[in-house]
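Below, in structure tokens: the form predicted alone, a single chain.
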Amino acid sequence: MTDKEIAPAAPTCTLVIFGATGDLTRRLLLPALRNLHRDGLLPEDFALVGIASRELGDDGFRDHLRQGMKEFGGGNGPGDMDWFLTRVRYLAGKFEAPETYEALTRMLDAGRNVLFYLATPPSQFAVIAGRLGEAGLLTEGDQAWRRLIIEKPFGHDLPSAIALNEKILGVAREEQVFRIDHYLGKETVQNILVFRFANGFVEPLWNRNHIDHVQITVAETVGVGQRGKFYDATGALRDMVPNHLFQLLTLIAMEPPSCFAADATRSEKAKVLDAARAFGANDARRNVVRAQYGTGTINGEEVVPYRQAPHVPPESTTETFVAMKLAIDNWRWAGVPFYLRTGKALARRRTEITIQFKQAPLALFRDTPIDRLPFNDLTLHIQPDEGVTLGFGVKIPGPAVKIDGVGMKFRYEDAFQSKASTGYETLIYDCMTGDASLFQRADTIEAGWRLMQPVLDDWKQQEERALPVYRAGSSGPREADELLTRDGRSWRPIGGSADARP
């Protein structure tokens, strides 16, 4: 069975892109476009229109596209790429200058669906989407809609974040915002719900009751390369925690919704973040770790420490690595802890989720050569090998008894042959045919900043405290293992070899 016949084709649709000249564009939008091309998912009548300061023109933005093509790959071949070149018109102009969007106006056909992505700094969502809304182009017909994708990150505290949706909820209403985040098209993540849900052995045992605690892990070999500048200003924490880490946390922590339509499922995740154990100070110094990573060595590369980056000032006080321990307080969760981590310039790439099962009584075994039983968890692998791992115990074979852990797992690959992809397919269909379940509400976005900003008061009260260093390569600091050891738990393995402390 193809996609096609899984999926109808997008509704008939012009995608603008502002910013359509950057790397975003480039390595994920373009090849998103071309595999729902493939898959047969995208209108035949498609339409894309990049807006960028440079000045190139149509034919000088398709030899761009082009180039991006044959670097980042994607589709099926020249009649492939030629299908999109001949769909794609260019507008050069300044973000901020009414005169951009009178020529988009003259561009665009007042009665066809129009979807805009705003793959831009953040600094420009803000001022895009209030000229958007004064020319007039985020008004609806009786028959063409009109929608916008914002990027991440969605403001750098909360009352930036508050602003930012005021803004934008003042030209557009809240069904015809999208805010994108590319963790969410990944298979395993959409499928956490389905795992959750459709099984009836899972559900029963998803409370307290059954599970020790949960670990999330969103790991980065990478370190800042040339962003320092962007980086410096922005960290691990408001990069990535109150949305990747949070959406994941949602996922893994909400009630069942009663049933997949947007409005029901995201009202549930909101309330996993009103159910959070709000941070005080010193809840936000004893649970929450923040580093740097120096020196080291990464597949048998020497890493440049953080401080010495380019564009990343001497005595930058910024973290690359964050871990938090975080309790909800709800009926389901009391008494479970939820551990995070996420940073940059570590052992692997890896992200997972992973439930930690309370263990079996060993009393059974107290005539054994046994102390301990292996652990039993589920790990949800999210990338870069998508798939599911459950860990139980089993006999060795012999006459004694003796146990050992295995693990039995689940991989995309194997069962489905799936497709390459970047993780924008999924998002980008969904917000042609109107389907807001994966992308965050406004009030989840405050939310989220709600929870984090004691955190971010505190750091700045404590800028003078020195950051403790990691080795690149390794699993983080110590601190963070000391997060969990003070419980008697331990971090699943990130892997490497590096994880020598410095």
Ligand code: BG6
Given for the second form:
Amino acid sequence: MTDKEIAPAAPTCTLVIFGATGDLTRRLLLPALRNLHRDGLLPEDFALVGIASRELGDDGFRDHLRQGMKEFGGGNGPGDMDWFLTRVRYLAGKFEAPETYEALTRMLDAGRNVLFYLATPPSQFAVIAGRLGEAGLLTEGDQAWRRLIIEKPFGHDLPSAIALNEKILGVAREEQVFRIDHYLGKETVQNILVFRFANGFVEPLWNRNHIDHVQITVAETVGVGQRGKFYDATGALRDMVPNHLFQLLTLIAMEPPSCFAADATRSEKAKVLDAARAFGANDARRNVVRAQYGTGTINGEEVVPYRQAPHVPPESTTETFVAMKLAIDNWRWAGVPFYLRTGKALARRRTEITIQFKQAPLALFRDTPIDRLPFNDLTLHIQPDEGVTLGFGVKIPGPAVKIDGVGMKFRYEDAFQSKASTGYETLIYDCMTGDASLFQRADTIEAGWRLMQPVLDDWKQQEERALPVYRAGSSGPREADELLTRDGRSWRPIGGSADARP
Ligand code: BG6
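Now that the form predicted alone has been shown, please provide the structure of the form predicted together with the ligand.
Full assembly next; the chain just shown is listed first.
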């Protein structure tokens, strides 16, 4: 995480993408690389090697990329396409075949820095890492580094995540491994630490003395779309919680690191998950809600219920919504609940974190016609409508002392003219410069799964139990509301205007 305004171009390197003809490469990686080039952050002798099973040849691959660039943009428009296309080569091969790696070794100069990007289905991660290791392609020379980028999902439960870490760390050092969570590429997510630790007024309030509870919402309007096969085997919890939601949770709850360096930051994040109270079977049932979307409308369009979506079995019990209450048993957060929720086919696309402060200690205005003091809350709008809102009470002008809740809002788009970006620019650049701050370490990944494993185990045992169904286009199931109402609290509304007060 460096200041890109004054950042130098990344060092000379070759990027090798496994899964180079896939969606991720065309939709996100290529536009991100073009944006990095636009901003002068790629080295002049940058090279790209694409690997996939399709027989394409260098020219066929260039055509494929040219199409992708037209469709998904990035950079300065058509002008810089040639810059890329002259730096691209292609290798057709099977990921599990040793010959692929022999051919790759012949293509790579032993003294050159190489970044291997595994943009493949997760079932291929261990296979490719193992083969790269056997071929000696992860062995670093005195001058040249070798690094491995791994996409999510990293495992599908605790044992599989541990096994994958073991396999990868058997062929590479932790410092060579960059596990991506694209949420950490978002400016608003990176801003959480700046907001907390670069503003003197925030930190003194950021604890159990002043905070009542925290809400983290990642609401999506999209349904499962064409991803039924992947999604039905995954579900909302595995897809979103141990990765994206826990990244937001740890950034909000962590202690200030001793310095702004990768390991110092990542160690503090890991401690948050270690301090989160483990679920027993009963707590899991009481504190975690899952549900699946049914019929409904979103933006005036009829939604196909989850069970009728392509590649989803009609009797599927996979959850498309999950909400939970977490406790973090440490000095700062004892007694402060963290409520998390995420779901598909909800009323609005909205990712936000609300810090709900405690009310003023005394109803000083009790003799005036006021029945309720307004909430003081701080909401970090991660996306869309990126910004920060502070909610507080003001006197309504007039002879009586009447109070109303208002919001003071900072919007990124008002303050900065930012250039288009995919969120992957920072992540790729940081891999090239060796800054692992925005990547997940093995222990954090395992801590996330460790926390969720009792929930997964409990769900497995109660597969026959009816799964609540929520209306597509709603705010989720009634059971999620009850998670808060039984504590005398309520969720911030998902629908309505971005400034809606609870
Ligand atoms: C992905 C999940 O990791 O994140 C998707 O697999 C989800 O199911 C997506 O839609 C959400 O990302 P974003 O950046 O759109 O919030």
